[in-house]
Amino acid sequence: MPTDDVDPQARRLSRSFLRDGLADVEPYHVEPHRHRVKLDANESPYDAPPDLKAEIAGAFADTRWNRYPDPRAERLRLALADRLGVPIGCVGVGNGSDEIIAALIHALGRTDARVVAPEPTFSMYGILARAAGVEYHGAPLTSDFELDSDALHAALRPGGTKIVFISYPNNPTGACWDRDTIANLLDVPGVLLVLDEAYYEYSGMTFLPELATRGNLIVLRTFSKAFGLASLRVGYMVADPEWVDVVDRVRLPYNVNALSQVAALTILAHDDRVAEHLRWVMEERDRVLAALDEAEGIETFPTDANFVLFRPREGADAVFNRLLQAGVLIRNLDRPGLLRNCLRVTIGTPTENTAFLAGLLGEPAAVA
């Protein structure tokens, strides 16, 4: 039902029914925009190739429709164990990594629990945490946005409980912060850190090995990125198996459906293509980078994902507007603080990446 239509007798009884704080809650937003090229959501370019769908979908027909899907996902668990190198009790899967963030904000949620990240980052950590009724406190980032450690820590109250996300490398600035700063954290008495390592792949920077001797601390990865299934919906936690377990008491049952466990379970079989197309988005984003610093009146922030920063001197909003019209579409984050004028570009083919920079430089080219 359109929003228009709603009687507003039943938008003041709705208003009425809801939980206190939650009024203020802005949900997560996309703008919908025509376009041919598609540079906003930080997604792979690369769709699984016909010869991969065609053994996916073999092996999903032999899936019986009927039936529920594995509600622990033994198979993609086991298989990720074993690509780590870790028990299979260290590993939880979830409807994508916000999932897995909700479960655990739901589940440390306590009367003392505060959630804490730097700003800005991936706004699920912020919305997730109000949904719950959780405070929430956003550490600010130093204006070339790195990790403000006086701020980050100040952020963390004594007493109660604090779950710290951070986002490595970040998103929406693009870079892994200085290891030993988030390293840091761990010491802090009652923190549980949550390093997000959504663009690993891209990065190669984690922070997987600290596990074996640090008990506070998870590893949250995802499919949706570098592997290109971001439609199916498949992250996963690594973490002592009682994290594990804390998850497993708030998530819904069957919560991966069989198609997304029999999709994952095959393109980690597959990883050599993975490989491939990782190798073809390093290398454009090389090549979008080197155009972007030698433009006049761009300023460019240093990236280890699939993704680049930038401010143009012109004005956010005149460059969205102007790429929008070439059928290119970005995420314009223009907004006042530290993101003000900037604008976002994901790393696409190199076709979408030229009609990208034909239309920021003004030059004309051809989309396929």
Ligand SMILES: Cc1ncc(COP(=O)(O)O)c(C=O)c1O
Contents of the next structure:
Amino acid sequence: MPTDDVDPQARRLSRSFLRDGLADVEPYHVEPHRHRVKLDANESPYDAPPDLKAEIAGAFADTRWNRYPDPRAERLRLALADRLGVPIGCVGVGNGSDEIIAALIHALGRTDARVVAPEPTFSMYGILARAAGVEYHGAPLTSDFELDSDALHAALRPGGTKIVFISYPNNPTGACWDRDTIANLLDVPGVLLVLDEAYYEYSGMTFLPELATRGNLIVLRTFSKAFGLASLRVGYMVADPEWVDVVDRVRLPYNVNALSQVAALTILAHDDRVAEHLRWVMEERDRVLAALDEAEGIETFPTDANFVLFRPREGADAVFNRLLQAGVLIRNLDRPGLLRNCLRVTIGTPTENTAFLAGLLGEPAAVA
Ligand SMILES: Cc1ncc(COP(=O)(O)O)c(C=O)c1O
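Given the form predicted alone, corresponding form predicted together with this ligand:
Now the full complex is given, and it begins with the chain already shown.
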């Protein structure tokens, strides 16, 4: 009978079965810190209101649970296509945009392929490339977190295919980078550019119009952030139908379950509620940024997203632990290199942000 204890024989055996290169891949890990206020994962602080949840639950109850969900998620893709003004064939949905990133790397990871991303950025590009056994190359940003065009172009070695991931705005640094520098990548031979617009609703900036003329561009979006559906895992891609077909070749059948399809569809039909939440978060973003900028010894970085990267003079670990003691969980990104002493805070509700600022700056705050 298996137990929680590691059996040395199973360990030896599993290592001997493991594909080359996977021994060094760290599983994605979320540290289970105790907290009352959760500002570490760039989620929306606003859950769907009860009437919306009731509508979703009702629609889900009307589906047949003994049948597989629509494998092509036609209604959801059609709703997205209508909203974006593109044909339905240009839209593909996934179990979170993570799944689409993984599927693209899996399908396109030829032996002469290289995955390239500016760094620091969203860690899953590198994790998923390594997991798929595809060469990964991080091109360092400048010290003020701008794109370094030379470093980026140096990573695009001649020959072979290059799958370039650009988080726009960038997680964790926060800002949308220079448009022309990004657009120039589209002219490099052998480049597929994947523009990850997970935070588009906050930034309002998009490469979607470029899709009309650029066959080597894919735009990714998600329901996990501004739409407040992180627990249901729905992401989507917009691109030429040929790229949707590429993902279809490797994604699992029925990858988006029936509840997730219904929830995303219902939320889309009530986007006025999403807009309201969005407005509240943006107002709070201004307040939090202003407070951080006013404070002594805190360096902040510009943001177009629902989070702020900052560097406290007293050191990231000290601040992170003090906040944790106050029940506020943020993300400690401190590591050697550009993110030395950096922390990232997600914008929460006014009460949550007040608790964060109080824990950080030492002012009293009442948290329910
Ligand atoms: C830039 C970026 N892309 C993708 C994702 C993942 O989104 P999803 O929940 O749709 O998998 C995240 C989540 O933090 C992100 O920051």
